[in-house]
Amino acid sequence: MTEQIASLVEERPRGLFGDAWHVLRRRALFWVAVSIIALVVLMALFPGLFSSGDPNLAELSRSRGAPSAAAWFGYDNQGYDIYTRVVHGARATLVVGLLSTIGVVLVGATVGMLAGFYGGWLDAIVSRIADVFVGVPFVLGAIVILTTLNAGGDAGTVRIVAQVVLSISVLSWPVSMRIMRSTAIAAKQQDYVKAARALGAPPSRIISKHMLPNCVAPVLVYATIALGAFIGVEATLSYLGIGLRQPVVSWGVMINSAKDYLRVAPHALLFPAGFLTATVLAFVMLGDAVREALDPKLR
C-alpha cells in the first residue's frame, strides 16, 4: 500500500514551474550561476563577513600599492583598499540592477498586459509610445535624463542611486512591454480565456487568474537576463561619469576612477571589472538556463 501511494505521488503531473525546477536542478550551469550570484548577494548583504575595513578610508601614503598580504587587491590612486571597496561596492551595484529590473518589469508588463488584452486604440497608443522610446539611443537618453536630474555635489546616496534607476527604467520598459503584449495577445485566444468570458468573469479576474499565470514565464526569463544587463549598464554610465559617483561605492565608480592610471596601476581596474564581468555572466547564464527549462522546445 505504501509503495502504491509513493508511486502515485511520483507520477503526479508537475506544473510549469515544477517541471522547470526538475530540469534546472540537473544542470551544472545553473548551479554555477546560482553559486556566483549567491556569493555576490552575500557580499552585498553582509560585507562585514568578507572585510572589516572601511571602504571610505583613504591614505595617500599607500597610493597605487600593489596587491599584497595586507591588501589582497592592492590600493587605488587615492589609497583606498580595493578589496574592501569591491566587497562593499557589490551592494550599490546590485541595488541599481534589482530596482531597475523591478521598475522595468512592473511598468512594462502591466502596460503590455493591458494593451494585449484590450487591443484597439489602447494597444495602438502604447505601441507608438514604445516605438518612440526604442528609437532613442540609450546612452544619449541617459545623458539627457541624468544631466537634467543631476543634483549638486552634496547629493546623498539615495538620490544618486534613484536617478540612475529612474533613467534605466524610463529607457528600458518597452522591451518587457512588447514581451508581455505578444504573450497576452496569444493567451487571450486560448479556450480557457474564452470560457471565462462566456461565464461572465470580469476583465480584472481574467487577467489576474487566467492570463497572468500563463504569461509570466517569458517576462521572468527577460527579468533574469535584464538584471545582469542593468548591472553592466550602471557600470557603463558610471564609467562615462554620468551614473553613480562619490560618496556611492560601486564597481562602476571604481572602474571610472581607475581608468586614468591603467598603465601604472592595472590592478585597480582589473579586480572590480572582473567581479562585474563574472556577475553579469552569471545572470546571463541563469537566464539562459531558466529560458531553456521553461520552454519544452529548447530542452
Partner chain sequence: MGRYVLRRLLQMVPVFLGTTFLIYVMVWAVPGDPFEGKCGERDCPESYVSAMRERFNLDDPLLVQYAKYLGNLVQGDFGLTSSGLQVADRIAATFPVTLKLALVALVVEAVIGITAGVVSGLRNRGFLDSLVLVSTLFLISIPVFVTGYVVQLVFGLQLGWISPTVTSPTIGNLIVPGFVLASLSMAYVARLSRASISENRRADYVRTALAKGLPQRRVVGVHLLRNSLIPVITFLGTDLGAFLGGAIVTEGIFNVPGVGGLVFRSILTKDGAMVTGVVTVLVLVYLLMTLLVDLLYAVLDPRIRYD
Contents of the next structure:
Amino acid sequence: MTEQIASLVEERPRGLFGDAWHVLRRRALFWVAVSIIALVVLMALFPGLFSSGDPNLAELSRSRGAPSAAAWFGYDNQGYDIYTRVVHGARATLVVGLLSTIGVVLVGATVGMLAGFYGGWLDAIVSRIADVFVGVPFVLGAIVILTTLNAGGDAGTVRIVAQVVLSISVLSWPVSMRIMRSTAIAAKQQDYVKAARALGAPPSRIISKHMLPNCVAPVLVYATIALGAFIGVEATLSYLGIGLRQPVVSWGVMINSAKDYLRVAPHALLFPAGFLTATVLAFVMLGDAVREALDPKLR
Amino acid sequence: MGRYVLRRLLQMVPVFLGTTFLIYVMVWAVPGDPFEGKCGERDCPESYVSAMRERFNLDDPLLVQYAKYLGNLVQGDFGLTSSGLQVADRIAATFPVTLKLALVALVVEAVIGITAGVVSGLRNRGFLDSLVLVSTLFLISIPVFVTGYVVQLVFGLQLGWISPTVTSPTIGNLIVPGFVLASLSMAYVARLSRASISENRRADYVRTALAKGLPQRRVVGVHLLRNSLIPVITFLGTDLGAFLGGAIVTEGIFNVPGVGGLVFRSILTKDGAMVTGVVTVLVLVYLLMTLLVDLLYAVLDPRIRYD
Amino acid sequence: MLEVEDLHVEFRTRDGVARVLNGVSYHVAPGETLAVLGESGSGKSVTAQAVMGILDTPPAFVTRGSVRFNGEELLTASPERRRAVRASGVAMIFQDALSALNPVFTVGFQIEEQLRLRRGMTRKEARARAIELLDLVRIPSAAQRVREYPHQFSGGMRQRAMIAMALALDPEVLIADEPTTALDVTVQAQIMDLLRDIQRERSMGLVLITHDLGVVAEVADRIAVMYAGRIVEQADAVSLFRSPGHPYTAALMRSLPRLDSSKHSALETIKGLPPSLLRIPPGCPFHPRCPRAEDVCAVDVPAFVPLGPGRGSACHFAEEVVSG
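Now the other one: the form predicted together with the partner chain, given that the block above is the form predicted alone.
Now the full complex is given, and it begins with the chain already shown.
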C-alpha cells in the first residue's frame, strides 16, 4: 500500500505558477526574451555603463556621418551621436511603456473585476463606457487628446511623458477591463466562489482571496504583451509628431527625426528601429511563453 | 434574431452619442481659444471670429451646441471647414480611397493569415509551424510605420520594384500599402487560426466525424474548418473597422489620399469642424462594423442564435 | 464477427511510455451483447478506438495484436479499407453527445452527409432516410428535428440522434462507449431499451463499454472485465454475477450497495488506486490492492486460466476465487 501511495506522490503538485515556472525555465525563447529585456532595462537604468557620450550634444560638422569606430552607429542629421542617443533613449521608451501598462492594468483590472463580480447595473454602465472608448479609433483618439493637451504651449520632460502615458492609458484600458471582467464572470460561476459566499465571506475577501489568484493569469499575459505594444505605440505617436519630443530622447523620437532623411542616412532610422523592434519582440515573446506556460490545456 | 438586432442597435445609440460627445468636447470645449492658429500665423479677423462663433453655436451652453451639431449631422450638414469647403464633400472624396485600401489589406491578411495559420495548426511542431510562429512574432513586434519605411526604402527606393508613393489610388497601386497596413493583423490572424485549429483538432466532434468513416479531407476541410474559423472571421470583421480608422500612418508614408491624411492635417491645423466630422463618420462606421460582426457571429455559430 | 486478439497499445509521452493496453482479447458475434467493464483508465475506450482506427497516432501506437472483422485483418489493412469499414461495418457512439456532435451543423446534415457521400444518395433521399432514422430511435417530430442543431436537443434525445447517425450505414457491430453515463437514470433505461431493440431487429453485435454494473446486469450476454489495460476476467453475465472468478470482479460486486444489507454496515471499497500506466506494478497489476494477494502475485504475470466454456480469469488462484 505504501509503495502505491509513494508512486503517486512522486509527482508533487506544484500549483499553477510553480508549474508554469518549471515549464518556462526550460524554454529557450523565454531566456532569449529575458536577456534582451534585462539588457534594455540595464541601459535604461544606467546609460553611463554603455556610453559616456552626451545624447544632447550636436556636432553639425559630423551630420549624417556613417557608423565608424568613434561612433558605432554613426550620426544623424543634426550631428547627434546615434549610439549614445539609442542608449539614453531606452529609458524614456521603457518608462512610457511601463507606466502605460501599469495604468491600464490597474484601472482596467480593478474596474473589470468589480464589474464582473457585482454584475447588474454597475456592469452595464462600465461596459457602455468601455464601448465608448473602444469606439474611438486609437490613433485618432491619441491625436485628438495630445494635440489638445499640447495646445497649452511648451512643456517640460515630465509633462511630455505624462501626456503620452495618459493618452495611451485612457484609450487602452477597456481591453484589460474586458479581459478581467470575463475571467471574473467565469470565476464567479465556480463552485469555490459559491461556497465562499455561502460561508458568509465578505466580497472583499472573496475577490482578493478566491477570485484574484485565479483571474491573474490572462491579465498577466496581456500586460506583458501590452508592454511591448505600448512601446511600439509610443514610437508611432512620436513618429506622428505628437508623442515624445525634444528634450526627451526616445527611440520613437529618433525615428521621427530620421524619417525625412531616409534616403541619405538610413542608419539614423534603422538603428533605433532595430532596437525598438528587438525590445517589442522580447516582450511579445515573453508574453507568449508565459501564456503557454500558464495554459493548463497545453500541458 | 430580429429582437437581437434591435437590442444591439439600441445599445449602439448611447455609445455613439457618448463617443461623439467626447470627441466634440475635446475639439471644441477645451479651455483656451478654439480658433487659435486656425488662420495661420496671424490672429483671425473679428468678422471671421464672430461668424464662426455663430455658425458653430459657440455662445450656447455645451450640450446645446452638441445637440445642434447632431441635428445638423442628421440632415447631412457636417459644417464647413475653416477655408469654407463642405466637410461632407471632402469626406466623400477621400473615404472611398481609404475603403479601397482597407479592403485590400483585409484580403491580404485573410488569405495569407488564414493559410499560414491553418497549415501550421494542422501540422503541429513541424518546421513550417516554427517558421510561422517566428515570423508572426516579428510582424507583431514591428510597428507599422517601421514596416512601412523599410518596405518603402528597400522595395521602392533601393530596388525600385515599386513606386515609393502612390500616384493614383487604383487597386494595383494600393497593394503594397495594403500589405503594410495588414502586416500586423496578418500575424494575428495566422496565430488565431493556428490556435483555433490546434484546439479544435482534438475536439470530440472531430473524432466522431472520423468514426463515421468520412475522408480526412472532409473532416478537416468541412468539420474542423467551419468551427475553427468562427473566431477568425469575426476578428477580420472588427479589423476592417479598425483599418478604416487607423490607416493614418500607412497613408502618410505612402502618400495615399485618404481619410487618414485628411484628418491628420486637419488636427494639426486645428480645423475643428473637419475633425469632428471625420471622427463622427469613422465612429459610426466602426459601430456599424461591430454590429455586423456580431450578426455574422450569430450566423456562423448556431449556438448563440437563439438568445 | 469482430475479434480482438492480444492487442497492445502504448502512449509515448514526454514523461515516458504508458502501456495502455497489454494484451486485450475479446470477440463479439452477431446479435450478441458484450459488455466491457472497468474503471476509468482501464483501457476500455482505447481498445474501442483502436478497433475503429481513430487513435491519435502519435502519441498512441499499436505495437502488437490483431483486429479482425469478418475474418479480415484490419490493423494491416490500407487506410482506405479501414475507412470503408468504419460506420458501415463497425460503428461507434460516444459518451457526451453534446460535444460529440458538431455544433454548427444540423442533426440532419450530420446524418445525411454519410448517406450522400458513401451511399450516393441524393439530397432528398438522404433527408427522407434521416427522418426515418430519427423515427427509428424514437425522436418525436422527426421531420422538424432533422433541421435543428444539437444544442437544441435534450440530453437523451441527443444520444438518440447519435445512435441514429451511427446506424445510418447499417453497421454490423455497434460499439457504445459509455452511452448512458452522462444521462439520468430514467433516460438511461430508455436508451438501453432502445439499443437492445435495435440490436435484436438487426442482429447487430453490440459492444457496450461501461463502468456501471447495474446497466451491465440488465443488458449483457457476456462480460469482459478490464483492469490496467488487460482483460482480467471474461464470462457470460449470469456466471459472472453468481460467482466471479477474479478478485477484482469479486471486489466490484461487493462494493455495490445492496437493498438487503444491514443499515449499519459500512460500504465496501477497494482500497488503493488504479496504477499509473507509466509504472505498472510487476506481476499481476492488481496485486497491490488484492485482498488475497500472495508472493507469487508480485512476481509472475498471471496467465488467462480457463474456467469452463467461454469463461476465463487472469488470476493465479482463479479456481479458488470461483468456488468462493
